[in-house]
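A lone chain, given as structure tokens: the form predicted alone.
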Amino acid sequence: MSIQKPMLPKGVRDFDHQAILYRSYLIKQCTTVFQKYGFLPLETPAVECLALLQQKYGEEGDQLLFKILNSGDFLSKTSKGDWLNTDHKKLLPQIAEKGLRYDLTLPLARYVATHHHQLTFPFKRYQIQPVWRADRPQKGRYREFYQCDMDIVGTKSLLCEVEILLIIIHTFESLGIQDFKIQLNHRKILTTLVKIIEHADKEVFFCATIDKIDKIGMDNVCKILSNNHFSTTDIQVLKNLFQYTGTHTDQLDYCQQYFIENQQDIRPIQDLQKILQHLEMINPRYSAYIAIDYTLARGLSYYTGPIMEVVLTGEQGGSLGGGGRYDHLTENFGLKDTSGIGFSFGIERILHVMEARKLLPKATQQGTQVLVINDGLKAYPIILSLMDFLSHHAVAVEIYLEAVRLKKQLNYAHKKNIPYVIMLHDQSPLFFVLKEMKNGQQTVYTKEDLLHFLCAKI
């Protein structure tokens, strides 16, 4: 029998206990804020019908879907001619009917369309589960990662956008992250821009291209646009808007005047004005977190209204979350007039920032608090009873599972960062020796006094 080398597919990871505890801490902080605003949890299957997933994320998104081959002999329903056909899109439905979810928004739309008769609208839910994308693995980009989403479905009220912004602000502040900006734009502003410069047929390409400005820079984006028949005049118009500076009011007024001059609908700009006015009414300091950014596109094609993304000020490393308004997502499932808005927190990147800044509490790393030394079979009645007694009083305790040398058991406690070790007293089974691992101090206690000390310290 050949030995299989242990290895993982590219783009996925194992998570140790510390990583899981850190993630659990972050999720708890997020869900505490979500629930204060009336959001409740939802979970959906990892596997969705491939037909549901395709053509919803744009051509680039379709290429990143993980497809699952049909069970059994998936070739039985195909012919040799099918395989010789170079158009793989025609063959795919015959061999793969399922796929791993790409995000949590489309499964939400499917869920709402399926259960809308039982739901109370506006429907608020948060969802924290892994998603999969067949992307090229690189630093900070994985094929399997967690998303932490919150969505409001069933209303077009701009108060939804305001509430989402409040939740973003309160969540990051609760995590100790203060130096962030929420970039804000409106997808219909971008739609109008390409219409004015007579490239309406290239809107998807345009949005996908300017979405890369943070990665490749304005100059390289302009080169891409130029190579795709955007004139020098077109590009200059865009740069004038994208690089215009000033207050929120200045930026919105500048764009509004340009739209008026070109006889275009200014309602998208008015939407952003109202959102900022409402936010200002709640607390003037919140507006300092907002940055109007007309280059923000959010690559996914289903966005139709205000869009937002969170970045750290003065730091590279991508966004810490993003989202926006989608008006037509449930129409794919036959449910019309059901607008929604959502935001997704980047769990992995937020954890990276918090770990680098030492914002994660040390308590999240702590598992076992007390180790009971194993003195052998004869001592089992005492040490097992002690372990049961402590665990029933909310002390995280374990017994070393083998009666080996004391040095080895203490080394185990040291490696696991267990702060206290309990040993049997040499003279009496009614007393125990407590060793504090940080300083080596040893104290003799009765069982009840031992519990009292541990409950005061832990």
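What we label the rigid core is the largest C-alpha set whose atoms superpose within 1.5 Å from one form to the other. Residue numbers count along the first chain shown, from 1. These figures come from a predicted structure and were not determined experimentally. What changes on going to the form predicted in complex with a further copy of the same chain:
- After superposition on the rigid core, the Cα atom of residue 131 is displaced by less than 2 Å between the two forms.
- Once both forms are fitted on their core, the CA shift for residue 152 between the two forms remains under 2 Å.
- When two forms of a protein are overlaid on their rigid core, residues whose CA moves 2 Å or more are considered shifted, and residue 244 is one of them between the two forms.
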Second form
There are 2 protein chains.
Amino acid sequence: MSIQKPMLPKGVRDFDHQAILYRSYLIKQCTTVFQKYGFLPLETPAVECLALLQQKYGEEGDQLLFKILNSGDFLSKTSKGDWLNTDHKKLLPQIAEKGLRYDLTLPLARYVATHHHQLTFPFKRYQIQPVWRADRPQKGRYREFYQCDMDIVGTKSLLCEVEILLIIIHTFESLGIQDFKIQLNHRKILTTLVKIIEHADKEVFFCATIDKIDKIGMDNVCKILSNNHFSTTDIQVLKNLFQYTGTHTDQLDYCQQYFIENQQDIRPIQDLQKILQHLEMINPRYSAYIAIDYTLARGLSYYTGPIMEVVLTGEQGGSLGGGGRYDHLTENFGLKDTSGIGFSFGIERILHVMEARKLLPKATQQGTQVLVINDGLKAYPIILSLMDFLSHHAVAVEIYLEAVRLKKQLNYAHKKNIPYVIMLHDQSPLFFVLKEMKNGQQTVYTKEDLLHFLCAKI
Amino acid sequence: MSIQKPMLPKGVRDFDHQAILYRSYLIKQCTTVFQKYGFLPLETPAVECLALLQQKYGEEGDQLLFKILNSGDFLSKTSKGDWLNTDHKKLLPQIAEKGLRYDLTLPLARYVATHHHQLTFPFKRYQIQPVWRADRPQKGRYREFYQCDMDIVGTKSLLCEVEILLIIIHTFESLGIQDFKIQLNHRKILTTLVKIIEHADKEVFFCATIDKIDKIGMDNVCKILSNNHFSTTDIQVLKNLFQYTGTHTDQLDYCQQYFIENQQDIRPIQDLQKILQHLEMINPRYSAYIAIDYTLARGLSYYTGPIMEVVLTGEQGGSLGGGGRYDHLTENFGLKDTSGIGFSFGIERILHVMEARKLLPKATQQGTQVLVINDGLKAYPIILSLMDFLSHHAVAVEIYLEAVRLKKQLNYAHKKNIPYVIMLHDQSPLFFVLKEMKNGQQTVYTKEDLLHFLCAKI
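Alright, leaving the form predicted alone aside, put up the form predicted in complex with a further copy of the same chain.
So here's everything in the complex, that chain up top.
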């Protein structure tokens, strides 16, 4: 066999023990909070039917799906005509029937639609698994990355929104991140705004445009709207609303007044009022995290109610998570009226922030605590039974696997961050030398004293 | 959009919280032992280069690989001629460059070959991730399933074998499984046997045949050998060896005598002797788990030294794990002499055994402990602050999300195995009724007493 280069495909990564420890720590903090609020885990397979995945994420999404070639002779279902006209889109359904999970929402919808007779509603689940997108790889963007979703399915109660907000707050606080705000808006407020200014047909464009305020600034957004037949008066009205500051009540009243003047349904505003009131009831500290932001849009097709996004208050750099209410989760599968709400923690981005702020635990807390020096075959009866003795008392212990010179063995302990090394004392089975790697200090102990010392230290 | 059936591809599964809890429990037990012996986790991407995956698992393996279609216009690299001759094997490399992970050994080899300059050797890693094989789905066999591998790479020391055996023993004991044995053999013993009886060219066939003794019995295996030009005398010699009983020393001496008579290298036998001696030194209890089994073959191409397999002593039903020493792990990548040893725990099968024996924890230990009954909007100030109070003291508490009739709310608690329910007492904010779901008993408490009671119970 010829020699191959050990290559990885573009945009995917190996995770070493340090990266796994970081991610596990974050996930543990999240799931502890989720479980406290009655959420239970769900895992779905990496492979889904391509027919379900397609046309769910827009045209761009369809392109970014990883498609799996049918097993065996994948040409057997094709006809010669199809490949001769060289249209890959036409050929695709004949040679690929499966694809890789693109997000965790479609699998949830499929799961709920399949098992709705057995599930207890409201169904609260969290799901933390990788997803795959054939995106152009770039700094911080990968083709395989973890998502962390939580959803409540099967009720329109606004208590869901309150619960989700509490979970967001408790999760970030438990991670040591306090300088965040939760931007809050309601999808129907945006719909009503474009309706009032008689641009209801441009809702998608409008939302996509105001979504850019963070990146290109209010003035540029206004210019774009102006170039697209939004009147100067309307733009000024929108700008006033977007930039209106004050208490939550002030902001909501201002919008409500505008809706009333224009004979519009004010229930979306009342929803936000109720959510904030409930949060205030629990603890005014919590509602202080909320920032009403009428420019928050969060991708159109999906959400139908309150929407939210978490950002750091002092920093640029994108959201730490987002979500909102949807009314049509399982409608594609013929199951109507399963309103729900979901929130997705951006764990890749959160990890990045935590790493920069040194909020993650050190790897030294994991792994071997003691290395027993290997003096060769004659010493085996002593060092093997020492290893077993310590190991049985929950000390993480390794024997160096080869009887090489001491320096190499100590170097192994150093590189693996092993804090203690044990050596035989004059080949005696009764005494051992314990060396502390951090300062080189050596002390002679009996087996029992060694155990006492280590148990106290570790 | 037309209505779709919420289908899953054949051979893959969803995992509900109960299944996840079971698997997590098993994995936690395993990793605790692995880490105590200095093993650290590694995770690799689901997607690998198809060129690396192919020709590593035999012809059958190549067929079972899940191949990923190139993104975008996958036809762009093909020529019409290739389509016309309708040879899917020739077309494949032009339309698919990636595939799904088939096992955890190739990713390890790729990782070691890539990072060998930075790694600390001996490199000890464990890896627990799903793999994908387009096998024919059948009872208990899936197309996506977890593997749990541990390997020591970079040393020929027989202490590795000892360490792996200790880990196997401690892992199974920690899972509550004691009636297992570890079958032990040496790949080079099998090579020597076919050499002695002058059938060295038939080693692959020989190993594949004796591997079937468990399934079809010794007599049928002898018949097959006889039909393939193995002489009656030779078959009798082999049979005597395979069926020889006695202590480990007896069994090894018997084989050693046979090798010496035939002027063969006895080092493979000495290796097994040393491994067993070391194990005995640590604790004779450990070596009692070992069963020398000269019929153990474990797939040929891969292993070069001692091999091992774990089975239950009293039951049929396949192995609970297996492994062995290999000398050529990274040779495909041009990195020679990285001898190592690996063992793979068959976690799907172990889970099955543990479930049948009720060795797995109950789901009731997970999830919500208290449901607060929702009496409607007027009660929100009281129940929301009660929830926050309990939640802050680490009680897992939910409010029922809708103000529906009590029976429906109690039914939710019942279905979700929530042990306690709290109701308002005469709409008073000072007293609460605690109902124990298991016996229906109700007691009135103040908020503080409620907390004391719950903290003591949970």
